[in-house]
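Next up is one chain by itself, shown in structure tokens, the form predicted on its own.
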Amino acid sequence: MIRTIVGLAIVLVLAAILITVVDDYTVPSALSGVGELYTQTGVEDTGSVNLVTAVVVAYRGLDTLGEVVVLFSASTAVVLILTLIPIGANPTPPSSIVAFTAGILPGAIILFGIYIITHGHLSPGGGFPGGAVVASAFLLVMLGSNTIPDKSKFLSSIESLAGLTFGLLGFWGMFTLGQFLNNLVIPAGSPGRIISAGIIPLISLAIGAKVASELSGIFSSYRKAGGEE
């Protein structure tokens, strides 16, 4: 009952903390400081027509990199917790509708999962989500069956490569025109193309083959832990 009270005060309390921010925000109506430079001279930098694209790897790389720190951390993590401490059931048959669209749909998912990493300088996407679309597939065919085959030697050689490849970009950038992730170090092409914006297809190919590689990673450990026949 204490513990219950005590909540109850500590959500109310962030509550009025929230109202009171809230109601003081406003909205911007213009850009400013170094939004506005992005806005200004983002795709002349980086021959990116996707600014969001832009500033994530090229102008903020070594966040990126952080990001790509912290979900190889939690992956491992997850991978490891499981490992040591087995937990679940033994999977169930899936239904005829799940095993059906199993046994369908999953190339349907990569490929789009594909075309969203590789137009991440074009349209919204990139690394990140391309590579939990295609992680997506892997879970549809692993639903799809009572068992997977064992792919953790696969799933880990693609991680490890993906990782390499990140970093050597970063470095590659780094040591000739002095920025880690430099996308420059290739001429930048015509802005909207595809073959264009330097070397920030490779980066995004780089991430979105390290996420799908962890997420199915993760997936695995978890049939893995629920019993796999």
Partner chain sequence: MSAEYLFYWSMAATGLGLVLIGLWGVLTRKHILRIALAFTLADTGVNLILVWSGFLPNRAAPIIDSSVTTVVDPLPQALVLTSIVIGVAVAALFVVVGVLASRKSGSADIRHMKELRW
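Okay, that was the form predicted on its own. Show me the form predicted in complex with its partner chain next.
Chain only, nothing else included.
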């Protein structure tokens, strides 16, 4: 009871503060600062039609590298905890209908994920959503398989390879053009084509592989520690 009252009081005080903050906010009529700069010169600078991918991979590529490291440490912590402290494995066998569908669908889902990753500079998508889609295909495979898969070596080598690719592509830009993760070490080409935007598609592939392998690693260690219903 006292917990409810204290919680409600804290939330109401925060709501009052937020409303006073919002009260002063006026609807901007134009973009300001760095957002305006990105929209004005983004396509010329990077060759990527999709400005969100341009910001994620090119302008803020170093931030993305850091965020991939955060993702890496979170997934490593999950895998480490579940490997060191076993919770008890009891995967329930899937029914034959689920097993059959899990045999035919993941190919199409992985294809769709790769499409999202490789068209990240042309249409909505990129490494992060595409990697999540590919990881959900792996999840389907795991749900449909009767045995506990032991692919952790394969997954961790893909993960390391993707991280290494990201770093090496960054250093390539640093040594040739004097700027870490400069994406114009390959000529930008004409915006709107599939082979354009410098190394943005390559970095998208690396990010996608990394996200997919890390989420799959989490699911794989979950499966080892017991089935997901």
